[in-house]
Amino acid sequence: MLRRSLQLALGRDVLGRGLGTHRGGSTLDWNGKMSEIKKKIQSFLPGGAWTQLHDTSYLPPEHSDVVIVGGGVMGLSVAYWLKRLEKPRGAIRVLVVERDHTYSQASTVLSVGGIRQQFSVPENIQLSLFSFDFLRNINEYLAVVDDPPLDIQFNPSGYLLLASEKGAAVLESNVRVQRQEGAKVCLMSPEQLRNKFPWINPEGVALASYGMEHEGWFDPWSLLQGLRRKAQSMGVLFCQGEVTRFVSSSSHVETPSGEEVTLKRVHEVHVKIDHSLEYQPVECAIVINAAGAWSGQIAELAGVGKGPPGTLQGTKLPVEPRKRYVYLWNCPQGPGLETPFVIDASGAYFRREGLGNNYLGGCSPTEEEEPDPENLEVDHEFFQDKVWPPLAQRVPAFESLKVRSAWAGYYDYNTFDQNGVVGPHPLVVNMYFATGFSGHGLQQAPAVGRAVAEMVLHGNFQTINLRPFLFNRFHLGEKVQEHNII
């Protein structure tokens, strides 16, 4: 019975989730009303033309068809695709709200910038294949008139995944799925591994998989700036501030089984202005939750998860911040320019950084080792104890490495199944998600942005079917089991 109610909630037509506000007006209507109000005020004032009584240019607009919470690469991708796919041009007013305009703590710019097709879930493979095509042809998508071409410094050196005897069967099965989805990945024996990459010690490796094309790494900051620049040129509005409240209305629907379900619709987003006590209510029709590691908190503000345990209404968005360390080291005798992005069977990983024998790497901690996410301080002992030993065993030259610097960033970690949450909430009917990718959001952002825009504009996924990533799976207990989470 509840499954039927979920289907009903998801099956509402596009008009049910449409871009009209609860007052029924459009952006043009709104601007027209404001113009009339200004003229009336002017008629009562001495002197000439209308002038604002005080500067409000730093405030967000009072109305936007779509409000995107989070201005990282995921939120920017959604904004870009909404404007690219809108018909007619200029039909949708889009506002992006980002609290950290420096992006100093953004997951996007603190990542290592990898992109791969070596996943085990078909949808993840499809997302990355689409995103690679986007990156390869990036100036066809993100070029701005009179601006220089965008260079994301893509390095097509591929990914190399190593498996022990215990993990070999899973690796082989994953490669079979990858090939079915069109990814070009080869399997390598320990002997083949040594011949192709003589700097690797293959001891303990039973099987390896190597991405022969469409894999590598790029500069995350360049992609973020390119998306932001293009979105601005398309008319997307930006605001530095923090979303602190949603104003919504509720209605009660009875399912065929007699169970009562409460549906909510957000009408206003309250944005607190940075370094100020002021806030601006923004009337809207659609809210996109692309707040990354903090998207769980944003969902709670909208009432997600506030209901009896075990019910859909009581199901929370299971996304929280998890801190991950990235270390930069130098090793004069280290692997050369042909070095792929290596993921060891231990979970430790590394790649080259530039031309000067520098390398980036790290390792995800176990559940018991999870660091406190309250700050971005780096634990250097974690490198000494957990990262360096397996890497030095795998690459003997790393015995003499010297760590130059390190930083920490956040994963938007989905504690349920470590996969993305994409599409509408079944009860907060005009809130859509683009979050929870647990470390692979950057590489999949171009595809996810399009998927969310398609759902908003057309009511369904059109390019890639991402129904397995809908919110409902948390309540139904249907995990999307991805074996290649790093």
Contents of the next structure:
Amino acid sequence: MLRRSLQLALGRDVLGRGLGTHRGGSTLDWNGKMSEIKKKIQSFLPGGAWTQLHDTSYLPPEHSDVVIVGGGVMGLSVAYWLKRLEKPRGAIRVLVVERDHTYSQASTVLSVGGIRQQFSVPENIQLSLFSFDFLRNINEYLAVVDDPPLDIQFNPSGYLLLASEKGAAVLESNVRVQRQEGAKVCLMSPEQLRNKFPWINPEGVALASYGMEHEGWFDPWSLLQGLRRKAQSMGVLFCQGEVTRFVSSSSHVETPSGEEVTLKRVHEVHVKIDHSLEYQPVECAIVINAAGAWSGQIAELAGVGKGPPGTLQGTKLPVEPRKRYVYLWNCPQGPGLETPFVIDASGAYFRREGLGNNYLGGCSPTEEEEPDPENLEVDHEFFQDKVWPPLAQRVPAFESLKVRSAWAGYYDYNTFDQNGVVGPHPLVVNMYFATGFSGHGLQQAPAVGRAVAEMVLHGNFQTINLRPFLFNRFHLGEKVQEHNII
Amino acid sequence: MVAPRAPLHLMAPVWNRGTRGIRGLSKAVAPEGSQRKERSLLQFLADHFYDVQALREYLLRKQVLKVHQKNRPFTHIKEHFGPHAAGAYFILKQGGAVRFQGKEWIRPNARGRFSLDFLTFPAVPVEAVDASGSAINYHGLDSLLTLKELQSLWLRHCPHVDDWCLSRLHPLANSLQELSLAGCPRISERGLACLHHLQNLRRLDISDLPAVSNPGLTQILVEEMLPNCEVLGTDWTQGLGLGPEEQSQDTASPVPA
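I have the form predicted alone already, so could you send the form predicted in complex with the partner chain?
The complete assembly is shown below, putting the previous chain first.
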């Protein structure tokens, strides 16, 4: 039967003669039509050029248990810890959606890369301490069989925070909290400063705190690549696309006091492919918002903040992008190899970069001078006016320097209290946040990833208690103010 | 359990291919072109069978645990005989040598046995420690940092001493006069920057550190950082690349201002 149909397809009748020749000539151009039909049939038989199913490898899968919006260090850390803490192995399907696989605007890779324990909030100190341990043992955590070990180029040189008269008392109480949590910080007077670091001008400094261990800076790109490599080897799926829509369902519940609350559940995430109108609806059970500077937009898409202001429904996620500049300069007579990451009382900071007397530094602008976060263009005037004068006053050698390059990156700035938002949203019940770290996200990413994974898998925080960082605090007005923000 | 083989045309392609797809990413970490060619049977099996991969990961973890086990502190001895005796016992267990103040060097013999006489004088401080070639790591330094009167520390060719370990040495700043890090494969110039706490250091040996990117320049910077210390390292002219005839020409002609 197959042979017969093949023969028919090839334009011959059952007896092997050409079809058109049956009556010896045809007025309907039967030959032409038959050749077209022959071509069409030939194309879908095996061996032909036409494929019925197109290659869809660039699209995300249709179902995924967890969708992580954002593939920076925070999103990858959550993906890694979800796969590491899941029981049994391979139980959870995790998809990481990242809009830009070159990471050209991602805060992670544009970061200065410092890690410190000198915070004022105890939870922040614990997060940083664990992340330091993670980075120290990174080749045990992120080892992939047969791949070379990671080198994150860690400089364990410590942080030096300088405080003027006004800030000295706050600095001292902070150091007490840090020591309680296990950080190794020592307080120095101006004379001790001058003895230890002869290149510093201690005029105007009342007190300095110097972190001697567990602090330094490293290369964020290698951490990102290491996490990505390990996550991929553990079975995390990656996709390049933009989240444009959440499809959710609502249910009305009555609280014991009689109020009606609307609980939302996200069912589908629409991932749109770059430069195309195509999108893929991904059915999911849990969404993790780790979109960094753009988390506010993602939260709005999910319906966070759509309600009368002042209520829980109307509380938006207060995370917005803020542009920060980093400048790289060369100063041949500058501070030597022992230079820690220096943060001046005025807010300007700098650190050494490499062996060649290059320095990285910058300063956070005040609220009034906030640059427009529309793009990542660098304002060189800012260096001349706001960064160079305080640094030159503090380190006289910096009076002659030459700026080599500069770049700008975003802070995912939490306008409420400059600390991260971690954990589920009370109303959109399956959306978890891991964002809003306002400049110290990179150094807390490993610990926050573990905390979010614990929350997703076990329902509560098990190792570090991050309950003060839940979303509820925005509605209740409970600020967890971090004083040591650079 | 066999991993799925390469898919047929008509199936939707499985686009999580495990370790294969990350080769491109690992270039950022280190180039590994030549490793692809010599693939042992175990590597081949690990690529195709999840169980073999899990087994290899388990063996890797066991190796790491072995090093941690070697570096465990001896709290019992510390409670009963004091920090000096505990530190000495730890070093001797690792295969290193210890010298107490006013005494001779104590070394374990070829079979790893050593005399426990030092437990009889718990108040005598340890003056010199030779932990060369031992498996001491970040946690193992706990036992060393309590030796407040340590004057000389040799950590030559220790495979697990890295930059983080150097940042822990600052409690010994008051007494340490001699430090040798020659031949440690994991120490780089970033860890050497932490040595500025050791202001009493008089002799520092940083020769033969393969992970230091620019040995000549690093030595100059370390010498500037520790002005009272004699730094033994590579010859700093090594990196300049001048031949003998060019050198003599250079000194002959005046340097333009």
